[in-house]
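Read the single chain below, which is given as structure tokens and is the form predicted on its own.
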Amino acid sequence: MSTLELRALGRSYGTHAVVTGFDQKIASGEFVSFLGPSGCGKTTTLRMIAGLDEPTSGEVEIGGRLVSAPARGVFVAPEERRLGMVFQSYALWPHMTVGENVGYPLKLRGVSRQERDAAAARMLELVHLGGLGGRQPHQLSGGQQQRVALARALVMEPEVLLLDEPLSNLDAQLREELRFEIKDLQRRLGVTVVFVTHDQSEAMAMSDRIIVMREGRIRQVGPPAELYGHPADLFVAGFLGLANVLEGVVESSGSESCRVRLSGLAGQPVVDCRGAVAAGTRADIVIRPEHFEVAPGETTGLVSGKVTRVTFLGDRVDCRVASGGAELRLALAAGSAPCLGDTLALRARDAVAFAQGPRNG
């Protein structure tokens, strides 16, 4: 395992900048996810780390060794960076057995047949595929093929493991199963991992830290709970988890909080928010679905609305509530589900306020 440092990393195609000013240091043994919508630059950044794409600016350093720095004429070939990489498409050789696929990187390094067969068998045991080394890739399920790709990436004991949306081709149940297997494997081996995904639930379940990207730039970095509970801006709040985004006018403001009168809701209720937004200005308010509470028998200062949809989701109920001109989304415990057409009084907690700005900023 090793550290990974990216300094002012950038990639442009002509006048179009795909990644700009990417600065980040990833500690040895850390699991970090690049998270963002399609086209945000996360895969391009991963490819620059791997050496599959050459940056136009900045530097990449792996384990204290500079492997890419265009301004200094440095570019180390991908096969010399001691990295493992798992792709979305598995990328297994169909003419090789499972064991031969896993051992192939060692073959390229001149390791004897006996040694690489033993190493491949150990790695297959580690990914719960012991005894399947003699099969062909087409004889395995999608989840098993992805485990083979993971074993192949780890067999050389890489300094850093790169994962490029490796679970996106799998069904929901298998994705959940493999995300925990990958995390457990990473902890046991202590390998440094960079994981690219657009799935916020994967990023939150697996990561020590998440780097949220948009339009080639870092928007926020931190542990999952910190990003979810304390988003830096409206984009992060809306991208990382579900959010009700409302508008209002700030009536009073303190050093770390403010009181906002919500616009567009029945009765224009006032809510207490985290975030110091100047009094008299307009603000965007983020309230998570689980942060609405039903307050029966109360009306003063609360949000009121009529239930327009109730969807049972097993452990919880997803409710839609119309209030004024807005539709609110609530996540309630399954045992306390309201009925369609009920009028609810709602109390909002942990609301977050952001000074209103351009929606695409």
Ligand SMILES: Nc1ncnc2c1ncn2[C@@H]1O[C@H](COP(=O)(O)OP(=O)(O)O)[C@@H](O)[C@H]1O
Contents of the next structure:
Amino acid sequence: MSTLELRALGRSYGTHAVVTGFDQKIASGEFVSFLGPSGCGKTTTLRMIAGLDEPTSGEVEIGGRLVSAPARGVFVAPEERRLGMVFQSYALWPHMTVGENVGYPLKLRGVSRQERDAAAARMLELVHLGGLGGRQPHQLSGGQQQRVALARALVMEPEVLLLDEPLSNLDAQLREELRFEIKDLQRRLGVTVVFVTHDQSEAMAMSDRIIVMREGRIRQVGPPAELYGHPADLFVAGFLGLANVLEGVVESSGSESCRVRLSGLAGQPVVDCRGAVAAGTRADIVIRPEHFEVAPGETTGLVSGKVTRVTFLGDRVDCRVASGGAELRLALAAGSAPCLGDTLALRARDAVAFAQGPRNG
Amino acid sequence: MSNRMRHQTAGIKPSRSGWASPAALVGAVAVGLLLYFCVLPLALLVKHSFQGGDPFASYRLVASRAANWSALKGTLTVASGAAAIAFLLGVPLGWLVAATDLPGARSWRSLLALPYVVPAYIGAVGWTYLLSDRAGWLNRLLTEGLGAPALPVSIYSLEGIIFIEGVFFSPFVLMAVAEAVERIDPALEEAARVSGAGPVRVWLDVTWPMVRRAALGGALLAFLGTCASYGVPAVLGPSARPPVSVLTTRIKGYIDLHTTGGFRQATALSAVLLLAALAFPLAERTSGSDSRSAGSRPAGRKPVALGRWRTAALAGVGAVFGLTTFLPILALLISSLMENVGRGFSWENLSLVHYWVVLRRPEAGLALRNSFLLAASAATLAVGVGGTLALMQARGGLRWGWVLTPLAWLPYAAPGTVLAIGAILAYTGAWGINLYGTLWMLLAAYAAKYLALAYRMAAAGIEQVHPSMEEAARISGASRLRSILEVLVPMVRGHLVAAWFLVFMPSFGELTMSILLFGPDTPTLGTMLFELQSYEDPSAASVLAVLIVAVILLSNALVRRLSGGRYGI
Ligand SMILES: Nc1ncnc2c1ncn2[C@@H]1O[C@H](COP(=O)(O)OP(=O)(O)O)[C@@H](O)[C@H]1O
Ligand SMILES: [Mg+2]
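Since we've got the form predicted on its own here, give me the form predicted together with this ligand too.
The complete assembly is shown below, putting the previous chain first.
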């Protein structure tokens, strides 16, 4: 267990900057996710922590030890960083048994064969694969292979555990199961975890904090609930959870909030939004599907629209509503399901406004 | 593709102290050996050919001799003829074994490709028993046995040389065609059938256009291979009437003069012959043999039903194999077992006496030992250096990594004769190193010549291993060298073993370079066989030929065994 500090970390290939100014402190025992769309530099950042890639600028410190600092000529080889890592492809060695795979890090440290076997067996027990040490990796299912990779990464009690999209090759059910197993292991062992994923639900389910990345830069850092409720910008709002992104003109503005008249929708919708945007300017408005409610009877100041699709999801109903030229997405309580073709008057319980700037992407 | 490119650069990076690390040291040694053994000889050869006050003096001298022009004409004639024969044999045979329900198609494919691993000069020696003017067994069968009017077809002729070269290079076309046929999406041919085309039309309109390129590439390889070939014209050419001379034998003739002038003309002729290497990459690419090491593809296509032609096709394939490959090898075997060749076939004439006599000669023991030692060392060296270079190219993250491939291929593309002349220039006195007359000289030439085969095979193996396999070992605590030795090498072991035999087999019976480089203490099986054949004792020569063929076929069987049939012939 140990802290991890990344200072102004950067990586570029020629003039192409892949990661820029990545600055973050990760506490001992913390579970942090790098979340962002594919190609945003998550893997590159993780590989720089691991020592599999060298930064072109900035510094990496693991447990107070400087391991990468190109400006100071410091580079500690990956084998000397005492890390555990799980690769997207599992990277189990086909010429070794499952037990030998798990025991290999100990072998490299000169641990005797007996102790190695015992430790490997213990680790396999821990990941619910007790007794499978004699198998060949290819004899295991995908989920089991992933567990072996996890056991191998944890066997020497690493300071930091790095996980690069470890669940993306598994089917949905297994993914969910393993999420909790990984989380559980982390809590029990108290290891610091950096988890790379492009799947927001994975990140939200597991992380103490999420670092949202885009185009090689950090966009926002915080606990999942905070990112969901208080996204720093439209990108974060859209990337975490479902969001209706609308446009409007700010009518009046307070210190923490503003009132916005939505454009492009049927009715005369006016919503109160969190976020201060100057009166008279245009703003982007984010409304989560679960924040719409149906207002029976009233129409003034509300969105009106026609239900175009209703999907029953058990605990709730997913509705699409056409209003003006736009399509809204609603998550309504299962009991209050409208019918296809109904005209609804909608009110937003919660909305966030962002000033419209020069958009970057 | 882009993913692979990324891994190449995103692979394991050297640490700051990278140049002192053991892995970097191994890499530096491999590059050093590559430059010294593969690049230097050919560079010196070209340089030497332009030496003197008038840089073109050697060329002028060479051009002024009519004999050289006739050698050039001989080379071009033999090579064109051989390429044509290889094409005419390889295209139908390749199609038959790959696309049709020919009985035993897989075995036929291996059998027909046998000349790929057996040296052509051994075939030539075999044929001398069958078709020499009057004494040849086939000639005698025709004239005495069948009472045909004396019409001896002699293998000692231009046509004979062309025939043998064509047969021995036909596997290049056969394999190229067979693999091209397998790459065709069967739906394309089926679509043509459904559109109303008959089988012949389908072949002409769909199959052939997709196979043509590979077939022509194979024929070009046969052409270049024949240009570079020494053994067959050397065995048969001098006794032909009129004698057949080609560039390789002419170069050997200049070397045998043992004069400075002779050597300079040899280098000039070699530089001309080296031009053939320029066409080599094109031939490799179009024939598809640069991707051959990927192993055979799963056969997903439904074989074309030959119907009533099946028996005829079988007979044809059998006849071709029998006449081109089986018969000369059988002739060698029989003649090696005949106590007195002149006495004809009879049980009393059968004996192992030649084996006994040959193997008791100290020279033969020496040659056998040398050939084994050289082939095994060359194979080990080529796999070590080739594997390291392939690794550097794939994982080194080197900006100049791409140059390694053409450099490793250079000696393979160059005719053996040319490489040997370069080796003489490079290793007899340059920088105080004189390897002349030592086994080192031969080892350097063999390893350089066949490095490319090991390199390609190793590269194909490494390509199949995702870099994260080694990275996982690094994270686990392994140094770079250890991650390579304990993770990568075991994972590509099959490829490395195959690579070893791919170098061992041609080295074991090598003649072209050996004949120029061997000394009194360093005979090889190839050089000894050649001398016995030319001067004293054909029976003893056939004993050695049988030994060479047996070892090569055994090696080939071993590769097939070890690789589960993926590699070897
Ligand atoms: N060796 C390289 N050369 C050039 N660009 C690279 C290289 N490696 C990665 N990149 C680029 O860096 C960006 C980030 O890649 P990566 O970190 O793998 O993204 P992520 O893991 O977030 O999907 C991508 O746009 C990729 O094209
Ligand atoms: Mg990634």
